[in-house]
Structures are given as structure tokens and as C-alpha cells.
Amino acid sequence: MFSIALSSDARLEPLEVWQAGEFAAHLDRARDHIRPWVGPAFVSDDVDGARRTLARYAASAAEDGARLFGIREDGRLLGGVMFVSFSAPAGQCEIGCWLEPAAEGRGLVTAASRVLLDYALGTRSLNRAEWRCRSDNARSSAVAERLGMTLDGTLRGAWLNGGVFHDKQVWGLTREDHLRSIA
């Protein structure tokens, strides 16, 4: 297993099926805060649901697809980042995130997302990374901006959550732009 430093006390690590109990406990702390912003299939309500979520991402990662990574501070799971989608043949991926309220404002999601961008656009040479979020999620939009992404557009009424359709922003970053920004 790998572990990448994000700060002096925070690390990025893969989330695996055997960690379902810890993941479920984390979601208990984060659920109400993240539910408006993430898909319902992600926000499990018990250990079995957490195990299913982790297993779904593990199976996808084994096929070189979507995958999940946890952000830990002093060993405690506070949130994470993910490849919501990852397609080397198509040259594209989508990055997403979630975080407990107590961990916000420390730059952890931005730092972790940069690791994923470096991997996708640098190491794997994908052509494009996307960040999609509700258009009223200012914190998420701010992360996309800090990552150097461009707002490509807003999809009106594109995301159903809680019985309500919301507008969704699509942010993008090409490999060329990313490599230019880190040179």
C-alpha cells in the first residue's frame, strides 16, 4: 500500500474493502454534510453499505477504472478523493471529493486532487480531467479553480438529488494545460 503526504500530519491512501467499518464510522460523521453534494449510492448508512461501496470501487480499480482514496489526518479518516470515472482508452477521467465538516478549510482536498491530476494527466497521459459539481456548491467550485481548471459550462437540471433537479457545473483541465502549469 502507498501513502502520500499532503501536509505534515495528513496523508492520502487507498481505501480498501477491509476498512468498511472505519469507512462507515466516517460516513456517520460526514453523512448529513455531504449528502446534498454526492450521489446517493456513495453515502452508505451501515457497514454493509460501506463494504459494498468500497467493493464496487475496488472492482472498478482492478479494471483500471474508478477508484477511491482516503484523506487521513493523524491516522483518522476525514474524507477523500476519487476517480469518479477513469478511462485510459478515452483519455479522460473525472475527479470527485468529500470531506467531514471539521476538516474543511485546510487545503486537504486541493492537495489530494493535485495528486490525482498528476497521476492521470502526467503518469498515465490522459488528455482531460473533469470536475463536476452542483453549481451552488461554492466550496467545490473553488477547488476546481485552485486546481487551474476552466469552467466549461453548466448543465441545467442535470443532477437529481433529494427529488430536486439541480444545475451541474463541468470544469475541465487538459494534459497540455496541466503540464504547462507545473513546468
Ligand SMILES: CC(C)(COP(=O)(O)OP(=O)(O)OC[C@H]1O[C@@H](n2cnc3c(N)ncnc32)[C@H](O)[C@@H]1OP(=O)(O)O)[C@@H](O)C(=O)NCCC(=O)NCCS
Given for the second form:
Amino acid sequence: MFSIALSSDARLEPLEVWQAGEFAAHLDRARDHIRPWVGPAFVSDDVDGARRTLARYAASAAEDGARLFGIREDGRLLGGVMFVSFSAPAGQCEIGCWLEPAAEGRGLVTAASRVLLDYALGTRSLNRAEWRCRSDNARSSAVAERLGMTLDGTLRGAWLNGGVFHDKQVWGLTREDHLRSIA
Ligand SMILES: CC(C)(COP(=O)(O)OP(=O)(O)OC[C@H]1O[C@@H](n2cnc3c(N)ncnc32)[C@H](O)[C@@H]1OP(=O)(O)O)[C@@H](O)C(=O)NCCC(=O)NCCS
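Swap state to the form predicted in complex with this ligand from the form predicted on its own:
Below is the whole assembly, all chains and molecules, this chain first.
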């Protein structure tokens, strides 16, 4: 299976259904930290829920759609990045991410997201990659900015989580932006 270096210690690797136990143990370390910011379906409570999440992504990947990857250090799962959506016919994708708290502040998600951007806008020639986050998720907005994305707008009251409608930022990077940034 593939393994891509993100730093001297960390690597981007597959995260698949057979690894549901490892994913569930990681979510035990990450759950409270990520709950306010990610979709409720992702924050599963047990191994069966973790397996359902991985199976959903695996089924979508088999159709050339959404897919999910893990970030590991010395074999320990610290977080990951995903194509929340991926459509070659429409030329669009959305990238998402999460980390357990101890892994923040080291550039891991920025590095992993660059791999996904290179794949989507370079290898697959999609036209646009998006990053969507709660408007008050400063760490997530900072990643989008670090990736060279443009804040295209704010969708007011667009995301319901925890019984509250939150504003959602939409950041975007076009293929043209991407090619210019790597030229
Ligand atoms: C969003 C989230 C993944 C961002 O994590 P992060 O660690 O801030 O992002 P990165 O992994 O890209 O690391 C950037 C940090 O590492 C630092 N860093 C160190 N080396 C770096 C490098 N080589 N390259 C880039 N940044 C580096 C940066 O300065 C920054 O730290 P700072 O914000 O304290 O200045 C994390 O906060 C999280 O999991 N939050 C909860 C879930 C969530 O919000 N998911 C996104 C939903 S939209």
C-alpha cells in the first residue's frame, strides 16, 4: 500500500475498513476535540460506527468519489484528510481534515492537504477544490489560507451542529491558481 512522507516522522497512508478498531481508538482521543467542527456522522462512538464511516468512504472511493486517508507517526494514527466529495465529471472536490489534539501545530494537515490538491488539480485535472469550515474555526481557516486558497464567501446560517445554525466559510483553489503556485 502507498505511504507518503509528510515530515521526517509522519506519513499519509490508507485508512480502510479493516482498520476500524484503530480508527475507533483514535476517535476516543479526538472525539471531544473535533465534535464542534465536523459532521455528526463522522464522530462515531464505537468500532461499529467507525467501521460504517470507513465503509461509506470505501464504497464512494470505488465509484471514484469521496475517499479518506490517515496521518500516522511511528504507526500511530493521529488524524487524516479526506475528499469529502470528489467528482471528475463536474471537475470539483472538497477537502476535509481532522487531528487529535496532540498532533496540532506541526503542519501535518497542511502537508497532507497539499498531497490531495496535487492529486485532484494536477493528476486528475479537476478545475476546483473547496474547503468548507465553520466561520469561527480559526485553525481550519488558517489551513485553507496556508494552502493558498481564496475565501470565496460565507454562507450565513448554513451548518446545523449541536442544535445551532453556524455560518460556514467556503474557500476555493482553482486548477489555474494551483498551476501558478507550483510554476
Ligand atoms: C483543523 C485542524 C486539522 C488544524 O490543525 P493544525 O495543526 O492547526 O494545522 P496543520 O496541521 O496544518 O498545522 C499548522 C500549525 O503547525 C505549525 N507548523 C509547524 N510546522 C509547519 C510546517 N512545516 N508547515 C505548516 N505549518 C507548520 C503552524 O505554524 C501552525 O501552528 P499555529 O497555528 O500554532 O501557528 C485541527 O485544528 C483540528 O483537527 N481541529 C478539529 C477538527 C476540525 O476543525 N476539522 C476541520 C473541519 S472544517
